[in-house]
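Below you'll find only one chain, the form predicted alone, shown as structure tokens.
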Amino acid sequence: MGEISNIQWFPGHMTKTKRQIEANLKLVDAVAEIVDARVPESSRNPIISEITGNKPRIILLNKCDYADDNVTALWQKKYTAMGFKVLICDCRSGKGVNSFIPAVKSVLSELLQKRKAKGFIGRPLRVMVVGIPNVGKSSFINRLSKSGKTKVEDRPGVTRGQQWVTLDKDVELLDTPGILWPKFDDQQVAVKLGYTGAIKDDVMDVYELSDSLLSYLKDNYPKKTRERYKIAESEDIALEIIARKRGMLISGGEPDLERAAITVLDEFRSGKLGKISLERPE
């Protein structure tokens, strides 16, 4: 991936997110941690397993459908080898979704078999939600719930507070705000979670991140590249020629290169490009 200016960003409610989170953890059994399929690692917050600790966890691979398959195919197998229990899902189309609840029961087994023997029956397994802003948690919640409740926007952040929502008499979620990094030690990551939009435009040169991102492509996706913009053999995949491509041109025929790059990513982060991984288990 190319070089890009560097990043800094900290929105202030994290900190109070984080607290938060440590607080409640008492009030759980388990924990669901919601990640982006096409960024596994760099969409997982790293401080979520410093607090949430020993507490079971379920990992849940979100955005399938724009993931390259194989691809999350290793992931799947990489988190189960470190001992989590890890599902595959979109929760747009609701693929994987319906596997949730069963998940929970299973990892929470023995909690269940202690609570029958004390005769504990009726309380209801307690998982907590998490993960940053736009892995898609709140259509997650909306999906299981099928109530609508969870206010859903494609934009990262939107989430605020925390809610209970009873899935079915044996499953309650507690939603928790997304949270991010306090800082980016790796550059890297936060270019990333840019393609994605986990992180505004508005804080990162669109320029630079698609032309970024158009390099990884011609290294990883060339064919599924030039097919979405009719680039042939003999023409290099850059920014200048999707712009002549699909007409984008300002005063003197030059080519509207901010056009091109925003088209890119809104692309890119829809799904139109196909199903694409930015990155892959070492």
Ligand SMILES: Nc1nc2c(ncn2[C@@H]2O[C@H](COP(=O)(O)OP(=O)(O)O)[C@@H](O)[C@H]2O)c(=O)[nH]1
The other form holds:
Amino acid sequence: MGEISNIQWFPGHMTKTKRQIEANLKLVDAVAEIVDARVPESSRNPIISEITGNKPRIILLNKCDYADDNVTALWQKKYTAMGFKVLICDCRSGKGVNSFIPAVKSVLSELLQKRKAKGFIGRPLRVMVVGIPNVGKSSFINRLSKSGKTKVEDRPGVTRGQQWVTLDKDVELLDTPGILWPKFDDQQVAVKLGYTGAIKDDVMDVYELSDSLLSYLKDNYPKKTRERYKIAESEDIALEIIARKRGMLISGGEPDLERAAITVLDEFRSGKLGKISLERPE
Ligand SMILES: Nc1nc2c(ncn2[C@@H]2O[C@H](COP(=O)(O)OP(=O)(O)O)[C@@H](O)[C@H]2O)c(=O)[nH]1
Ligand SMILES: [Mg+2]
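Form predicted alone done, so how does the form predicted in complex with the ligand look?
Let's see the whole complex now, leading with the same chain.
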């Protein structure tokens, strides 16, 4: 990674979103931060920690079906040691999502007891869902909503478009529509989010992106890559080889590198290369 031309992007509405989150924070008891398990750090919003302060936080390592289980376990360990409650989940299949409500009750057990002592019973625990685009926020909320007990409503005092989702009698979620940006000033972050497809291809050179992904795969997941593209040990893991293996040729019999590049990105993004993580703790 790193040999990619400078990526420019324009997050926009940053100040507005920040203000919105700060205002919403006053309405909730805890924060659920959804990240992509393949890139937990790169898919975290840099200001969340700054603005959520001491609010209890649950980190959901989502898309665990795409990530390397061993590496995901290391992230879970790291974030747990930092004081967060960590859940590993796959919002597409629903795996791990059932642990969410118990997790909320566990991180807020002190608050629950305090409220009970003061006689505030029946007041639901409120949790704000945050995350950069494409990490699975909507999938998560939809998953939880499928319980049948869910009620979505707009409420006065809350920015229009924001929704409270009632999960059960004890827990409510606040879905923030504002776009949270990733660490856009960090080129490595942009590249990794490019691999996952969280950043649109049109701001990057597809060939460079794919070529650098392939070199990461070569160093970290050579077996899976060789298997997928039927590359023998005697051959190099390279776009040119992949193009030839797949019969992607342009006139004159030259390998169609552009097509091979798109193929590798598509197949990585749709999990066809197997369970792969793009960063590990430390
Ligand atoms: N494989 C996999 N895909 C997921 C998971 N969660 C979400 N997705 C997919 O990721 C994409 C973005 O999800 P979405 O919920 O719209 O993300 P949002 O932008 O954060 O609301 C969609 O194509 C989802 O189907 C997951 O746990 N595993
Ligand atoms: Mg969404």
